[in-house]
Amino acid sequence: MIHFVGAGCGAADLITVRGQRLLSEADVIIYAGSLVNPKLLDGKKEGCSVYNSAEMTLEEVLSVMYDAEKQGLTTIRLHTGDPCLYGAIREQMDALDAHGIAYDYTPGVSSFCGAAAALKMEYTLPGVSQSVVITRMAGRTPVPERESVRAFAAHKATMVLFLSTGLLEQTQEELIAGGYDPETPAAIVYKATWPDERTYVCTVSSLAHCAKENGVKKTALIIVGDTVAQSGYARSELYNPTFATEFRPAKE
């Protein structure tokens, strides 16, 4: 059996209870060593084989899985955050399907959630923004033109950019060209929930300067939108005493 497990976004205790249990029972662990907190491996059982996928190709990862299956062993494929976002898990699952190998998937805490926690912010403020766009700049992996940062910027919703810290000059140009005002609030969150986490609040037009000034070159998320300011929002109707719900009558 193969278990895909989201490790969480940094802090070792942000893995789920289920994920932690599966890790402690695993015979083989293949983990994304460049991004997963190595402290998560402290609870592995004696004799567990550990592989760092940062040093491996897809074919090498699959080979370890196939060999473990032949031996009747349990394998954990440990991905950073929640692997449904930029986790490259579909190609692994398709390969396992082709070989008739069973697997399941335990979600994790994504770094976009960790970044919000670091900033003590809510992405969806009534009257400010009710949508979150999760995307990335085109780099070595292309992005469909219809999903470009410039195209999404026209909505002026809250935007969270993964894998784009090294392209911030181009990123801010695309954001402004797409429709964000240059003075729109923005934030850079470096290594959300890790011990060396750092946060910087700036504007869209100063993203590149802010990152350069603070030595942030990678392993950071970019958050853009008026919600970064955490102000100017309307009260939630859900907890408004004049608003009736299934569980609570309205009060006059």
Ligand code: SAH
Second form
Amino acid sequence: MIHFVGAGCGAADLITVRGQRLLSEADVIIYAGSLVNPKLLDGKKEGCSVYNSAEMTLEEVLSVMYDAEKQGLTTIRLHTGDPCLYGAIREQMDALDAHGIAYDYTPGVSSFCGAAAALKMEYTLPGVSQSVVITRMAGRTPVPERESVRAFAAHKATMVLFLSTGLLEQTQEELIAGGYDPETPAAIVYKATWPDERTYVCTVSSLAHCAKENGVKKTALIIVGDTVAQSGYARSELYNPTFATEFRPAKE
Ligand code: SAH
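Switch from the form predicted on its own to the form predicted in complex with the named molecule and give that structure.
Every component of the complex follows; first up is the chain already shown.
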């Protein structure tokens, strides 16, 4: 059996209770060493074999899984954040399907959630934005043209950019060309929830400068949109006394 597990985005105690239990029972752990907190391996059982996927190809990862399966062992594939975002898990699951190997999937706390926590921020403020665009600049992996940062910028919604910290000059140009005012608030969150987490609030037009000035080159998320200011919003209807819900009558 293979368990895909989201490790959470940094702090070792942000893994789910289920993920932690599975880790403590695993015979083999293949973890994404570039971004998974190695402290998570402290709870592994004795004799557990550990592989760092940052130094491996897909074929090598699969070969470890097939070997473990042949021996009747339990394998954890530990992905950073939640595996559903930029996790390259589909190709692994398809290969396991082709080999008739069973697997399951335990979610994790994605870094876009960790970044909101770091900024003490709500991404969806009534009257400001009710949508979050999760995207990235094109890098070695292309992004379909219809999903370009410029195209999404037209909505001026809250936007969270993964994998784009090395491309901030182009990112800010695209954001402005697409529709964000250059003065729109923006934030850079470096290593959200890790002990060395750092947050910077700037504007769309100063993103590249802010990252350079603070030496942020990778392991960061860019958050853009009027919600970053965390002001000018309308109060919630759900908790409005004049609004009745299934659980609470309206108050006069
Ligand atoms: N599946 C992961 C994302 C993997 S892609 C998740 O759900 O978070 C790797 C990118 O995620 C990094 O380049 C960076 O942009 C972002 N990232 C991952 N962990 C981060 C963290 N703790 N703080 C800020 N950004 C992070």
